[in-house]
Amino acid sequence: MIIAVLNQKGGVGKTTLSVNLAAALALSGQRSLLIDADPQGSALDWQASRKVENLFPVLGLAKPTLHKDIPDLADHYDYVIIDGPPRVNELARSALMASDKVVIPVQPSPYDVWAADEIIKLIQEVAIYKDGLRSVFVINRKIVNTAIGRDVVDALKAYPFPVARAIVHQRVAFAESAAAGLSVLEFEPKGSAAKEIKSLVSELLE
């Protein structure tokens, strides 16, 4: 199966949850691969900082072919991540094209619902030539302990896609794990971000 994650809008998150939904597979034992198809780098940058073994490899393909390049790769791999680039473009085109699944994340702000709309129609426009391309929303960087977000999920009803049920929230966890080149799974196992983690693969695998 092939992820990606995807929103035209900076600061929501896609690189963590990229980086940790492909380390939350390959901890439980699925072959994974991350491609980086962010111009930024961010999740090679990652890779580079981390100090062990790598969990599973990060490749760079920020290039508009994503969807020719990857089907050769993705032979040798059970899922494939793909952290998307921080445009619609034809980038983020060719990343749906070569995708099974697209994963938006939004923060519980109305500025990132309005901000929706771009790669909302761009999935539509892709769906029409790729047959069963399934798109989900998820809740990303919700602070805890608040109530902010319910009004966001009410306004994303309005779209086409579902919203899961997994909520990720804004955590230290998250940012001390990247510092230090690792997965919130490696991090802190048993912590409150891994097991958010986990519950979104669970849901995304359904």
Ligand SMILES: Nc1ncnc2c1ncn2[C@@H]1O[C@H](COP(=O)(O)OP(=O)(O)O)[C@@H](O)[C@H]1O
Contents of the next structure:
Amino acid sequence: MIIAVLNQKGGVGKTTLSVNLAAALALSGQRSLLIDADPQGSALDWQASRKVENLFPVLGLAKPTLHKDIPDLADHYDYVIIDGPPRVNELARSALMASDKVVIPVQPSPYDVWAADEIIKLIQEVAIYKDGLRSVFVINRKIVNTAIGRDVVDALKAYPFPVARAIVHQRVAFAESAAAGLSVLEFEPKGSAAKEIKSLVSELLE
Ligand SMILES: Nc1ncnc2c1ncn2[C@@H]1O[C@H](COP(=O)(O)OP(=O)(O)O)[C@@H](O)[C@H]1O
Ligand SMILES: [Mg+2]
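Any chance you could show the form predicted in complex with this ligand after that form predicted on its own?
Now the full complex is given, and it begins with the chain already shown.
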């Protein structure tokens, strides 16, 4: 299965979710590959800062030929995760064409949901040619013990994609683990961040 993590807005958690999804899959015994399709190469930086053995390979491939390159690569893996580019461009289109599933991280603010408008339009365009393409919003960086505002729920409702039941909260473990090139599952295996990532993975694989 090929899963793209896409949203042109920076800082929404594409890289954070990508590395942790790939790690959760790898730790559960799946052969996973992470493709860094962001020219900034943050997932590559993450891997480079690791001091322990890699859980999965990270391949820098920020090229609009992803849809042609990925099928051959995917033959060797159970899961390919694509950490998407910060633009709505040919690269994003190519990532979508290569994918079975799209994860759209959004922060729980109506501005963030509205900002996803452009990528949603592109997903809908590509979906016309790809019957099986499934997209899901994932709420990231929700503050613990706060409710998701009516405004956010309404903004999300305006789109034809479901919202994952699994919510990822704002947790220091995400930033601290990243600094050490670790996933939250390695950093704090029994912590809340690890639990949230595991729930998200199970839901994505349903
Ligand atoms: N759930 C979270 N809790 C705490 N910090 C987070 C969370 N998600 C992302 N971050 C932090 O926010 C910043 C941006 O996240 P990142 O994954 O790099 O976003 P993107 O790849 O979409 O630009 C990073 O510093 C990251 O550590
Ligand atoms: Mg990133």
